[in-house]
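First comes one chain, alone, set out as structure tokens in the form predicted on its own.
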Amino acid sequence: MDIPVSIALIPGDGAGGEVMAEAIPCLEWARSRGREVELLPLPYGAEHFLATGETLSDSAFADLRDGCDAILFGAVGDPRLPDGRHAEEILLRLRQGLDLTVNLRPCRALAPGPGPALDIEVFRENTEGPYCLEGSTEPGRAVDLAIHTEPAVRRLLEAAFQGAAARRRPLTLAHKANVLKHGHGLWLRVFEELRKAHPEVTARAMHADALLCALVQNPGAFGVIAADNYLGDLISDLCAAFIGGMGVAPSISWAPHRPFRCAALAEPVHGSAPDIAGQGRANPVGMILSTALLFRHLGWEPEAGALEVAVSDALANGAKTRDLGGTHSTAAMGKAIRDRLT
């Protein structure tokens, strides 16, 4: 018997609401197949902040932490709030407050084509590094702290080793321990320890600059890549370019140690795209594939696979938004995908 699941929906800003509108019917489709799911639409974003002064209050965060099982997130960022404070207080608080250490960003060829059959998974630590937002600015000097703790590093690398073992793919750690001797030295030490514990995985560590060069030259040679928050961000964005750009790139973050009821957050890699928001030009593929990742995280493998096949089939048969060289609107692209679900 299916366990009831509660999913919070946070469209956020700009194009986030447009792509979320194409993902919600996919959730309803899963419900029609017998999955017990409750959807909780929430208003947090720039409009809500400008109207109320609230980003994500302590009580709202507690409700998410203790009252739902997962979050489907759109995007945050609004030119009316150029300092991005509301975005930090919403998205980064969710990632760090829920301890969502592991961020998975798959990069797979979405439809048959002349290029290499790419199948890369980037495992990015999601709560620390220079994105911890600690530092200082003074005249003539600015400091951004990069914090790395062994529990977070170990959780991320364990997830990467497990992913590589399950899919029988090689694992590469991106690091700069030759220069960042303390933080990345910790990454390298834990990696070498886990490599001995996982002899079934072909694993190597590479300096990040050399890795990026090799990735551009021969992306098909890579399977799983593990990295800290900063390097993982850069590497996964480069990988997105191999499959059509940011509009098609999905992600999911989770807490392997599950300290709270809410232990997963799925979101497309792209931002709020204020330059095209409201024009029907946003690509919903990244959001729909993020929904598929959420389905898989919940154990709904048939629905996850069906959604991924529907995306590939739609693209292979010419359904494309403008960023991919096509003419489909956001809604038309979403419909082309959903029409292939049974």
Given for the second form:
Amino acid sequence: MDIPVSIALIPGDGAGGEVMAEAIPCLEWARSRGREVELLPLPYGAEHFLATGETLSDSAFADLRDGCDAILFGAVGDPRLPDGRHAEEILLRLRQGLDLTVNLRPCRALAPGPGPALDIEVFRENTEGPYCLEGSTEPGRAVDLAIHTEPAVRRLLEAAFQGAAARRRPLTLAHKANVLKHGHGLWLRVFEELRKAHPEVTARAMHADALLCALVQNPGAFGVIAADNYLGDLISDLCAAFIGGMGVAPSISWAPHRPFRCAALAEPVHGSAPDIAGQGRANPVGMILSTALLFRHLGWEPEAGALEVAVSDALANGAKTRDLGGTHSTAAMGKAIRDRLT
Ligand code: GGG
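Right, the form predicted on its own is done; let's see the coordinates for the form predicted in complex with glycylglycylglycine (GGG).
Complete assembly follows, chain above in first position.
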């Protein structure tokens, strides 16, 4: 018998809980097909912090790091906690503490449409850049440090080159090395080295501003885009708009060098959406497609593909939440997708 895969479930805040409720039956469906999986629901988020004072304690982090194989995450962010500290101490700590360098945000047309089929994968570095949380606020002056280290840059770019080679897609590096000479200079140097080592990949580097302009004008011309944490965040959010918005955009982060047992975290791109949370209006597609990415990461390709087909088929047959112009509730959308799983 296989050793069960242990997956921690952290719904987090707001709409995170509602979309997680639609992902859990997909995990149970995989189990019903013989996948050995153990689910570990965990309470971390605003409600837990307000009740206990705990965001993610050192021992809770260590339990996750050493005791599970992957995390399925909803969203963090709560208007009652406007400084966002709990979000940093939970989500950024998991991304950085588990060294989840590679954040993949695929962006594919979900249902057939009139235009050219969109098929972009953004590889975003996930632990460094200006999101390293180092800086200061002084009277009249504020500093956010952006740190880029060669091992993380190299891991991200290696993954992007491998992704581009596997899917025979062109690779574009987004950078601003004309201004950010040190950090993005490092990105350009490593990119150039890997470009020579991967002659099978058509690869080019572009200034991010020119790239964004070209992306809006002709998204079909792009395949894989690699970027640092900040640019990757923004570029992938723009890409999400091409396929229906943040509600449908999935992501998975992983540590290719596997420093710990827990080496992956899948989550929708969207946040906790406090404006619609608790109303059954959140779109579960981003969360369910993130679950599919997790299945693929675990080597469960048949289940990953079936889930993606079920989402496309549900959308193509008119099942849509309000953000896509439909009337389905979160639960009805989740059911429409699950009904297509055999
Ligand atoms: N699943 C991604 C996530 O939770 N990101 C955090 C975030 O964007 N929080 C802001 C918010 O929820 O408004």
